[in-house]
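For reference, the chain that follows is the form predicted on its own, supplied as structure tokens.
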Amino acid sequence: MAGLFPKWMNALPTLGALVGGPAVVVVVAGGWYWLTPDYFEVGYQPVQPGGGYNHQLHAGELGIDCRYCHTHVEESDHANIPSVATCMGCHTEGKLRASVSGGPGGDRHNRMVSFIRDAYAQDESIEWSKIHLVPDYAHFPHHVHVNAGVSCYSCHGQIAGMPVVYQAEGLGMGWCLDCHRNPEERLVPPDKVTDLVWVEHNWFDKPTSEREHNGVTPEDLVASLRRDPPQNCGACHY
């Protein structure tokens, strides 16, 4: 009796494997990136009140330390957002009249910060839009990381060069675990944690073997930890 299928159909399983195998790899590889925070969250830059806070100007050109505004980052789980009173500490017309308000750009400056002065006069908060959002099921204690030598630069990028802040890292679980598995690659001398320009050019631009500051090396920073950074689920999810 003649066969039900022609002989050439015997090649279909092999052909299917040759085509399907790479297709599965492409789908998995694509999902590995396009379905993760590295794709959906990196570059997130919400519109802020009054056009936002220019970190390039304040932290970069004026050299204001991160801790002037984020005052409790060394003692608190959270990096607090400064109150309007903190902003007004610099942006009162009297303090800036000689250098800014009375200069050529004074009118423009006053228009840009008018929303700050209005909020202060009305005793209201400024509704800043949060950029770096950690899910409710995850816990990131800022003070633990800052005191261990994790620079703001490692998680937030070169904030001092951003006119408008955006999310520079995906902050996904794999990204966090990479740091916990290889902390010597990312730790910096604790006295340089908020000196982002120094961190970028004098530490991370060098191979690990050439990093040294006042006798402190990456190996010393790892050894200074009371124990290796935890990698168990309960360390961050509790």
Ligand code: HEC
Given for the second form:
Amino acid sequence: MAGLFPKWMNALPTLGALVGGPAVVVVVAGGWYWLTPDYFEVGYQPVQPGGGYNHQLHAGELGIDCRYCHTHVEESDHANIPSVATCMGCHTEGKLRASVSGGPGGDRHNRMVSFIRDAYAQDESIEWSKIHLVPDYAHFPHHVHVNAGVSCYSCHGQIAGMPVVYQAEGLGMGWCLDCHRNPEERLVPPDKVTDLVWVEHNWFDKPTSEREHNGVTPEDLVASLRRDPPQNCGACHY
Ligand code: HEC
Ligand code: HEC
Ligand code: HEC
Ligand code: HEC
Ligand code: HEC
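Mind pulling up the form predicted together with this ligand next to the form predicted on its own we just looked at?
The next block holds the full complex; its first chain is the one shown before.
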């Protein structure tokens, strides 16, 4: 697990290139913040119930696929946040056998998951704070991007290495257009869209002989885009 962060930081020069100008990097409490106008919400990390939902543990260490919880991400504009029932599929008392942190039935674990069991028993939902937000006047469809082979990583960063999720990218209009003008090298094979570690091995930089993945090359993916990503105002504002 410790290996994830250093690897993730290798991506920083790439991110710097995307800003398209000189950017200042400041280390704040172990996190990185990009101080350019478009990036003012980068690093946003609201306080969450239960101290935050641990993606590093669930999606990273345990390897649970993103779509196990974010079930709508391939079908609709919005990805969904899972209900308490999804958590209870594993966190019902006595259910977990495998232990990551020494004893799933142990006191520490029971204390940490009590807010889930309480919410479920009282038929309440857990009020997670929203992190990523595009204003209502702009339209962002998740499914189109995910189905085209844009990895979650491109827009959300190394989620599988985050003990608590924060906003990794600016999500401003300039940021959307940066990719829309030049999407080619941002695509990954369809079966790797939710594999956030794979994405770091830079498919496009491989020699041609090593580029095929399950019969797909980057060039095939580019050819399979339904059309060029839109740059006309009406595609995102209507
Ligand atoms: C076992 C369930 C589960 C899995 C697996 C999971 N997530 Fe999540 N995810 C959640 C929950 C619960 C939240 C809400 C709490 C939070 O924001 O931390 C969330 C929040 C998020 C958010 C922030 C939403 C916002 O408010 O802006 C993103 C982005 C996200 N997940 C991406 C991913 C990605 C990418 C993966 C796969 C690498 C993944 N998730 C795997 C349960 C899961
Ligand atoms: C597919 C099974 C699975 C699902 C679904 C799942 N978890 Fe977990 N969760 C685990 C396992 C395994 C552990 C590690 C247990 C241990 O510590 O040994 C864990 C640990 C935790 C912990 C203790 C955290 C820590 O750092 O030790 C919390 C809190 C937690 N999960 C919250 C949630 C929430 C909230 C959801 C629903 C959004 C959820 N889990 C869904 C399997 C799951
Ligand atoms: C092209 C960029 C992009 C990609 C790729 C992407 N997301 Fe998002 N995601 C966003 C943006 C932008 C928002 C804020 C959307 C809004 O406010 O309507 C968001 C919001 C979310 C949310 C909060 C719920 C919502 O829909 O607002 C979750 C959960 C999420 N993304 C999960 C994922 C997962 C899982 C993947 C990969 C399977 C993924 N995203 C791929 C850009 C992206
Ligand atoms: C990392 C690359 C990337 C980023 C970032 C990105 N997009 Fe896209 N977007 C694409 C690609 C690739 C397509 C074309 C998909 C296709 O034609 O199959 C697309 C298509 C679209 C479409 C057309 C949908 C349709 O039905 O044809 C809209 C609208 C859109 N994007 C909005 C946004 C907005 C808004 C943002 C920023 C919040 C954004 N995108 C950020 C890569 C990206
Ligand atoms: C790929 C999607 C996309 C396209 C194409 C696009 N926009 Fe935007 N636009 C956004 C997003 C996302 C925001 C909200 C984030 C922000 O404020 O940067 C936004 C914000 C804006 C704002 C508010 C800016 C501000 O600073 O508050 C205006 C005005 C605007 N767009 C005009 C346009 C015009 C005019 C065009 C055509 C030349 C256009 N947009 C094309 C996605 C897009």
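Between two forms, the rigid core is the largest collection of C-alphas that superpose within 1.5 Å. None of these values were measured; they are calculated from a predicted model. Residue numbers count along the first chain shown, from 1.
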- In Å, how large is the C-alpha displacement of residue 217 between these two forms after the rigid core is aligned? 3.1
